[in-house]
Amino acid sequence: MAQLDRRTFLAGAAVVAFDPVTSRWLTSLPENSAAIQIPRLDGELVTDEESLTEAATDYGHLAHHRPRAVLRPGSVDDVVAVVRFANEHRLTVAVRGQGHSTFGQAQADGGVVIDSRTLATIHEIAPDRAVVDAGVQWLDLIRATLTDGVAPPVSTDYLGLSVGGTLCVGGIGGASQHFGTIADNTLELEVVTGEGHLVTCSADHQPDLFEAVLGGLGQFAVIVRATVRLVPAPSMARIYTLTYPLITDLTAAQRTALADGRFGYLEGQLVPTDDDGFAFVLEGGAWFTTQPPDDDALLAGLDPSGIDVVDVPYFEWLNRIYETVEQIEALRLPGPWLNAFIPDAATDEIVTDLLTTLTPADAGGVALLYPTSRAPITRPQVMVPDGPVFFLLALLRAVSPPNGAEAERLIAENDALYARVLAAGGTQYPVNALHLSPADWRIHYGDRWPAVLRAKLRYDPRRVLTPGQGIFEDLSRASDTA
């Protein structure tokens, strides 16, 4: 979706008041009314049909929870004002960046959705860091940093995501084997807590809040600004596409490549074949500026059945799927995604069993499988399996043509596969279409659950923030167990 700024608000009368009796926002303040005038805003709070409809959908097109108003902030002060107002009047608030959640996670039924696209300024680019608003797309940031010869050490495959939204879930990619998640490469945050306090936090200042928010699924504070790490960037990428006949051949080669860290980027895919099966592909990237990499050294011991090697500009590689994702998004297809982290020891068995029933039609989009190292992933809210290595299995499904019954069938399959992953000691990367209860979330967090609950009670005690995740029960009952 195109970047939005204050000059391109969707048309609609701005809200001026709130009626606490009916919980409705008003575009005028009637005389002798119990309505409460809203705080002065630099941006706009709107209730027009187009704005509410947009805020009630996302990339998954599976959940449609309609807010009563949308804030397009003109400043961080607007976010503070609306979150405080929401606290006072028992309203819920969610932040919507580029709308790439899949199951209503950034929606607020009857509440307020903050459209972060109007907070999209790149404030500073230095040799080792960038300071950006939460609504900045990674695409725009990387374009800007590469002019100075630097870039984030880790990127997600799709660069059209917002900085704030990515940091809420963690941000994993092919370079995570070396550098962890994007959250691991975040140096400082400016956030608005669930009580409406504007706080700057880092590993050295308010570290509890800092660690709660990174990977915290929007539960404790709204990210409004972030300082992210930058490293020197190459100019070219040599991409190796290695094909294998069996899934276990692929995972064995991936483990070999992961063990010595030979590739700067390491992923893998299950690629549909003409006979309604899959080929198994290792995708490795080696970066360079002047001296090309040594092909023989990079391919040693990997033994593929097919090899394709291509050199592309580094930015072109990072941005390789942007147009494809934009085209898919325009089709408004249901997207019942599943992203699971599987312990290394269980991966071959789980994926081999999955392939006895999974068809290209069921995969319905992109199916990823690749390993990463646990050691560089240090943010406590990003829940990954125990052990030095785990695999990401991502079924990025799209139901075409749209079919509600088929989407529900695939969500039920997600639920069943996730249950098996859990039983094997795995976790989820939480951008999924799964039926999760608060009890399921307690299982997800495991031994960390008491700390998660304490952070919620401390930073968002009225449960104002991000209700679409469905993580918490009534905190008045839960407080005794914190």
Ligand SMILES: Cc1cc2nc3c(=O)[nH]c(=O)nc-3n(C[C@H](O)[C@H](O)[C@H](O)COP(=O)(O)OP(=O)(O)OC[C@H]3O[C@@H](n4cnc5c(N)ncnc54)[C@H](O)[C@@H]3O)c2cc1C
The other form holds:
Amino acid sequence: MAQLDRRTFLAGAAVVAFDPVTSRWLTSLPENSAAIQIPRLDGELVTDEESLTEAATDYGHLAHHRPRAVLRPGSVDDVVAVVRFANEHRLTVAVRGQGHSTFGQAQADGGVVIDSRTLATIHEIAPDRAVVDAGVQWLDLIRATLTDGVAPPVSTDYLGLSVGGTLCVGGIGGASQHFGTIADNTLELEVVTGEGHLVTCSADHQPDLFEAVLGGLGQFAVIVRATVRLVPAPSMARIYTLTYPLITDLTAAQRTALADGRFGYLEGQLVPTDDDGFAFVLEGGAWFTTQPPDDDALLAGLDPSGIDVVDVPYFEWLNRIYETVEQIEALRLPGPWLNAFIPDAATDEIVTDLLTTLTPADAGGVALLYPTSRAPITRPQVMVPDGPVFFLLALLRAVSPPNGAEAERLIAENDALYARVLAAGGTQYPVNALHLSPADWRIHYGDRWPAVLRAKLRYDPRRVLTPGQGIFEDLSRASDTA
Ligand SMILES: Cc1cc2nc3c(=O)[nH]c(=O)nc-3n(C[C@H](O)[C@H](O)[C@H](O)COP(=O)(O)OP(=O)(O)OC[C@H]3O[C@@H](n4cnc5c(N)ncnc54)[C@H](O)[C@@H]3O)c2cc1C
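Instead of the form predicted alone shown above, give the structure for the form predicted together with the named molecule, please.
Let us now look at the entire complex, which starts with that chain.
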């Protein structure tokens, strides 16, 4: 999705006042009315049809909750002003980064959506860190850092996501086995709390806020700026694509590769075959700059039935699926995704059973399956199973041609599969189309729930932020504050 230049929007009809009686935003201030002038903004608050429609959709095209206004902030002060205004007038606020949620997570029914694409400055790139606005896309950051020979240690598979949106969920990829999530590699955040306080937090300064926000699904604060870790980057990637006849052969080989950490990147896929089944593929990446990796050492003990090896520039590898995703996105297909973290011991049984019914069409083409290590994942809000190893199963479903009933069927399948994963001690990676009630979210957080609730009461007591996640009861029902 394209970057927005806020100047592009300065010609639209801007909101200047809010009528608290009707909850309407007004583009002129009528005389003798109860309307309240909105604070002065560096950017713009708009209510035009196109902006509201865009803010009421996302990558999944399954949930459509219209806000009453969209803020295109021209500064961090604008975010502060609008969040404070929302507190005063009992409005909800959600940030929309790149809108790659699948089930309305970045939407705010009747509230205000903050479009973070206008906060997209890269402030600093040093050898070990970068300071960026939350609306920056990873693609732009990585392109810039690589010119200095550095890059984030972990990347998502797709780089067209915003920094803020990714830090809200965690951010996992093939290098997470070594470095944890992107949230684990975040050094400092500048945030606007749900009450509208601008705060800088880190592991040393306001650590409780820092911990709440990373992986915090937008519940406690708006991230406006982040300092993320950088490491020296290789110039090349050697990618090993290893094929297996059975899914359990794949998971066995992945466990072998994970155990000694031989690859810098380790993932895996269920790839559709001509006979409407799947081939099982391990994807391993080894980085190098001058000296190519030792193929024999990397392949030892993996015993694939097919091998493909290619060398590609490192950036090309990191950005490998960008164009494909843009093409899929243009089709506007319903995307009832399910991403689950399954304990190692339960993985083979769950995926083997799944394969008795899963078709390539149900999986949305490619499904991901790969193991990662628990140890480097330390942010408490990123809920992962106990045990040293767990697998990510990602069904990146897309309903083609669009069909509402079929999408509902797949969401119901997600619900059933999630119940099975939960029963086995697993968790969801919360970027999904699942029917989750506040009670389900309590189960998701388990022993951590009291800390989640405390953080909500402390940082967003009026429950202004990010209603689309559906984690807390409606404001009018106070049962979960007990
Ligand atoms: C094609 C594709 C590939 C993906 N690949 C991966 C992957 O490899 N690894 C992985 O971990 N995830 C992956 N994801 C999931 C992705 O990380 C999450 O959906 C992420 O939240 C999307 O970022 P976004 O900028 O589009 O966020 P949005 O969808 O805009 O927002 C996501 C949530 O974060 C909140 N939010 C956004 N910005 C802020 C902010 N600045 N402050 C506070 N709250 C905010 C929103 O309100 C919303 O609740 C992928 C998604 C897609 C569609």
